[in-house]
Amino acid sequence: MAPSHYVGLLALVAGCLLPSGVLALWPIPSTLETGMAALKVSPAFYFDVQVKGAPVDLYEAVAQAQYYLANDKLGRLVVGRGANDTTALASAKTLSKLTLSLTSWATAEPIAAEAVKPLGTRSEEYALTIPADGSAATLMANSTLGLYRGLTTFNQLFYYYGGVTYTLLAPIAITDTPAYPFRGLALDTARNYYPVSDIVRTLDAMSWVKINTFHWHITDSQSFPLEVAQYPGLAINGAYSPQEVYTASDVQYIVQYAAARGIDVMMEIDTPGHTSIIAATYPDYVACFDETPWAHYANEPPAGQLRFALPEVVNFTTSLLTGVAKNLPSSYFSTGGDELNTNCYANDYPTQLQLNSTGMTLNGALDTFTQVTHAALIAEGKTPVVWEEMVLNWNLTLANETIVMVWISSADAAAVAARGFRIIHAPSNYFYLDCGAGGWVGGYPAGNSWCDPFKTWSEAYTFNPLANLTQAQYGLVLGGEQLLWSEQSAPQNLDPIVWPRAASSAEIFWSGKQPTGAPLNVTEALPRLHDVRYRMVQRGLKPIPLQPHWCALRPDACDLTA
């Protein structure tokens, strides 16, 4: 997809030369100019909000930025951690404020309202200037969401040593806009449960690298932890415990917390597969429930899938999906559709009776199920999102606006694009964060994870969103996401298994290329990602180290060819 354009924002900075030395910026901005002067942040530094009718969440974002500026206290990743900067700082000018403003024609809506607008209509671009002479820095955008993105960048520019917060790169001029509108992180909270506190901590980290969509895979065959007003039994019978439930107030809190940080919550209730747990409440709606051997009926235990051929199941599912979706501000809702196992229905009496009495095929029944459920979502103003099998493995009539998530292989994007559907890249061969942990199925000590090996940040970073597509198809690519399936993950390892690896796709889909126009490059990126990771530690996260500390302090010294 071609980069989105400014609508009358400040002119792009010429030159765009990437300065030498380690920069903490991630994702790297569209255009960037820096100097070589030291600039200190005044102890009395403040954010000057010159926005008429500024919403409450903008002031909250400013307070957050002020907190990070005062408390990050990140030493430069060089030997000595900044001890050699004291000479330059002795004569440095002092920065006293950052002035925030909107373009003259912009309306100050809440960040939370801007964050959930349809893809392609959100304004995330901004322009940031920091003079070297100590005069006010300025941040201008077309929306409060753009101001929020700019604040995130501003916070990444400064280091700390000896009681002084500073940069060595003044003057700084940045204009920035995302290359793709969708930049996501998916989390499965059904295989294992994550408390709300873990989710909001993850949302914070997502906002630091400008990820704008939380893909919440909230239910699966193993548990149904979502409280649904119309169907309370689903969570009562389907959650692991009464304490491991996302109540309606939990969901609203998470959605509001995310939106205030520029993040849309796209919920997924996977159907008609991955639904075994529904049998705990509605046993007549599920085929092959807990059948063995499970591997004949499902990709993982327990077996069980919705009897989607039955009219009462179609009605139930439609009511369930719309009942949840209508309470969410996002324009997008995922109905899943992956890994449907036809063995489950071959000897299922209710399914076969329905098919035989109507003369319908299994594919025809799935088509009806999908059309009815999706039409109801569309009537609620939601765009359906599905996994790739709905397009590539079945002959279904999907609405033109349906979005398809490509996960089995990155190579499948071309086949989806050939059918004219918009794409979210989620390829297991690049973006699955759970791969490489070994097999988790019992009684099989030689087993490995199906998507071995471990997907390093650098492997993910080499992903090309436009590979194998024609230029005419580039516009179908909305963006992409990294994903954590939680068979072997839980709160105890959430931070290190996700971070900082999930920042890889954040830069792929925000930046698209280096400010110079050169392709993204792992050698150039590594020192910056070290900075991201160390700043995350300063903010209380527990991301995995990328290299020994010795290497992080000596950029490029641990490269294979060094």
Given for the second form:
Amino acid sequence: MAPSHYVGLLALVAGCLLPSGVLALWPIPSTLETGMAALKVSPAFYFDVQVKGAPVDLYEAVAQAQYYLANDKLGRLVVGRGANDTTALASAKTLSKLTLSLTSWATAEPIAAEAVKPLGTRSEEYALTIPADGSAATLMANSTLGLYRGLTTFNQLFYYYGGVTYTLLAPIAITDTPAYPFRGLALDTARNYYPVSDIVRTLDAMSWVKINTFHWHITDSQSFPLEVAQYPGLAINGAYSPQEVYTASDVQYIVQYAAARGIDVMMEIDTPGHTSIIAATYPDYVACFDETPWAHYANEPPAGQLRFALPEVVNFTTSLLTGVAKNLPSSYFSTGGDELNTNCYANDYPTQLQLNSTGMTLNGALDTFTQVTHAALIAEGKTPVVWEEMVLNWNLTLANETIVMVWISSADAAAVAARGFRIIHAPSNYFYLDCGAGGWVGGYPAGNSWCDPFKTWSEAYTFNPLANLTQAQYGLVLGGEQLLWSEQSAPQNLDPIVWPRAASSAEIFWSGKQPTGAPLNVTEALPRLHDVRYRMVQRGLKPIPLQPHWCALRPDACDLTA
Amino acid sequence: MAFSRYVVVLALVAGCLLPSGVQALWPIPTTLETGMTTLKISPAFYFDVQIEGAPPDLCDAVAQSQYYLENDKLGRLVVGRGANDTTALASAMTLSKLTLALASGATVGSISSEAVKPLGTRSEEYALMIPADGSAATLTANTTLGLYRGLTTFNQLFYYYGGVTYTSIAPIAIRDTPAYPFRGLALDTSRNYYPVSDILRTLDAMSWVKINTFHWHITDSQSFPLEVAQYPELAINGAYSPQEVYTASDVQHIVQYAAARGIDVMMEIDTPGHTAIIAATYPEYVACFDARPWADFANEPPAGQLRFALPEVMNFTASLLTNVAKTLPSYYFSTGGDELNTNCYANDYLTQRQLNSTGMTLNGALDTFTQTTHGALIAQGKTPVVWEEMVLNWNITLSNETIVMIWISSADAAAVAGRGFRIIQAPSNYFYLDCGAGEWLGDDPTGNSWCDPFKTWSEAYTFDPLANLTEAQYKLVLGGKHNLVSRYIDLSEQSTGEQLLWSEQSGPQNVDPIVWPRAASSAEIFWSGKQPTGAALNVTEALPRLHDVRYRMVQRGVNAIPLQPHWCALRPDACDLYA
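Could the form predicted in complex with its partner chain be shown next, to go alongside the form predicted alone?
Up next: the whole complex, starting with the chain shown before.
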């Protein structure tokens, strides 16, 4: 997209624009100018799609935007909820349409196709202009994906009072482009299972704040809820029940649902650790399965890890990963690699026999395993994604394109960057949504969450993606994600434990800074995040309140030093 | 209730009974004997109510019990969820009815009327017998309230697999009576509002674990969602919106719904602190309303406290409290009394002028205020309930019957007991359900929950109601009217408890997962007190049963959190620390 295009547009309206006051866009756009005029949405308002060969999913997105516009019915978060706006509304102009169009050189691909392109090749930017005089609003982008992002922004602009949907900030001129290409949310569906409907609802909420990656940690030691065509026994024996399986068609449905909302699904089959339940189908492939005391063999029960030193396990894992990955449109696939327990292998006879007979070290065997499995993925056109231990704890030869997820501590990012790998920030000390729920292992009432305390939205929001990195390393940061591990979570608390907190990283990695150029600031952000939360409630989600409602209606009145 | 009756029944079956294996009653009964026989519920199973003049709410309770029996459809928490039970089921006998009866000579009252009697005069005990041979099961009690408790136990006994509802542990003989008379759950509906439907669902869940008191912290500084007939503006100006009001009929509906489930509603209108929003209606009654910086005048925003030194405020408050309390059937009403900020009053001109003109101290004025408001409540037959500061921080003359809620720390119970007051244990360091959610004030990203960490079910479960109390304090008996035949009477009169949800960071969106199943911890502490063997309650023994409670709650539509991965729930003890 040519920035000059927008510069010209903005110059036309700049004379009547003032710095923005209270408004509730999240993530906050790159540039934003607003006025002080009230503008009502006409009862006959429509979206005018001026896109040649517009794909079906763009029309669906427009229908969804129309639905939200008509049904959000969100009162402004001020005392009176908009009752004081009636005078301004009486004389307000009426907005009758939003015209969507692509830049002249763009071709109209489905949103779903744009959303799964490799990072760095997607165009999410857009320009949205809403005149104050009632003339048509315009949304322009280089791609249908950009138009989709613009529609989510458009929907956040409007409030409802007394039968009228309106904004008080017209005219509005926005140009917007993400600071980082990867903005994710990770969900563990193995410790406890989530029905497809819960995942779909979560994808909706993600799209509202422009999160573009669903990191699906689909299997783990406790259950294997993924139907794999080549290895049907894995789910038959490893899922919690036949009802708690993501079938091949479930996965395709979720992937397509996500893509139509601008979200790429990066699946993770964590290997060679976190694989205990595979023993229910292939007992010979798993070392120290359900060995006790589990704490000697694993970070949590049940113990059990793939015997990666065995050639048949290397072959099986390669076939499993590629068999799954090839059915997914994403260019990315995570092979995991965290929390390997060496004591387990030290005491595993088949592993030791193999190492002794080949003269390999455990590290050497892991290197072979990783190179083989990753090479197979790369041959399928997939970029491998791993947890930080694969770089920091083991001496492995990883492809340069490998992406590394930093989770143990935000302090580890610098070491990964020093090795030249691209980074996804997923640090437990900022972004783990499950921290602070107390200990969950039994027989230990004094136990606490290993990553206590709870990471509030504001603590997460202070994360600096570039901390401790050199300027030359900045380009290695692809973005970041907040994560829900499910030892103590399930459909029952999914919404409140994730939302609105997961919006924090969405803004860090989309906006990066305030439109003024100032750094993101929790005090500036809180009123907008309240707005996100209340709009989510209107749309049927169950995000927690961040404060008493009294505070939500009075920006800054509940600040620490107010 | 004549205990000899049960002794005879138990003697008859004792020969074929074994110590109980895995079963999932919560709270665990006082005495419990189970066998190893599988017993199916007949498709024609029915509840045979052998009570002349059975009240409608008992019939409703029976219908609800029948509904749960048919619809819980809870698979046993074992690998296979009951698939291995099919062989035993093939040859199992069938249970066709449960006969409900009152002990001879008992008078028949409604559950609702029994549930709101004074503490110590309610009879919640029951006996439940389920023979293994398919002959009728029996549930006997002194009161309909006891029958209600027994029905909740009955429902916890059964599992479902392949179209069959069954138990694997017949015969079953249970005698059960609460260790403590007050087992509560507190909910703050002022910081954020909860629709009536959320409160009703919470009452249902409370009843499943025999919690018998809903401590309704209905108002606070942030909003006044209670419609008061004499002072309608309090809600008009103080509720968050006209839709976020508990109308008089809402309150009656909630109170009746609760009582029919064996739950007394103890309402709290916190005074004289926690009242800022009253200024929206009566600005002259409130000191330092919304004064800044709020931290100089209150523990949280907005600042604002009743000017209790002013006679007109005292009269208003006494009138407000009694007018609300008189519409409620409970004998108990909480006037609050926590977290008074003295700096607010030191800087309040009207308060200082009043004190100077009368020569009173602030403490003296608070004493007068409290005696007046409490005197009015007592005159209405209500027992005042206060937070611990009223005893420990101020020198106030409280009526002996006053009940004191310990919240700041469990360590404070001894000091209150030392003053001879009855106690409700509500310590933040064990029982606050909101702890551990991080700072909620703005502009404080490194701040933490003031009572961090999160209080897990198991931490709460290790609470000892009698810690630091002397035996003599156990035996402090106030009120003294009770007909329980229990050796826990003396203890129970002294110390009871509740878990609490303050709502700065909670709303209808997370009420289920933040409360359940954790709030079941105190329910068992205060109902069971110990294991049937006489051993102390133990987290390792309890966890499989609490999993069961949680999964049954999910079956009934309550969004209770999982305590562990499902893998662990199916394998008792496999996820213990040292397993």
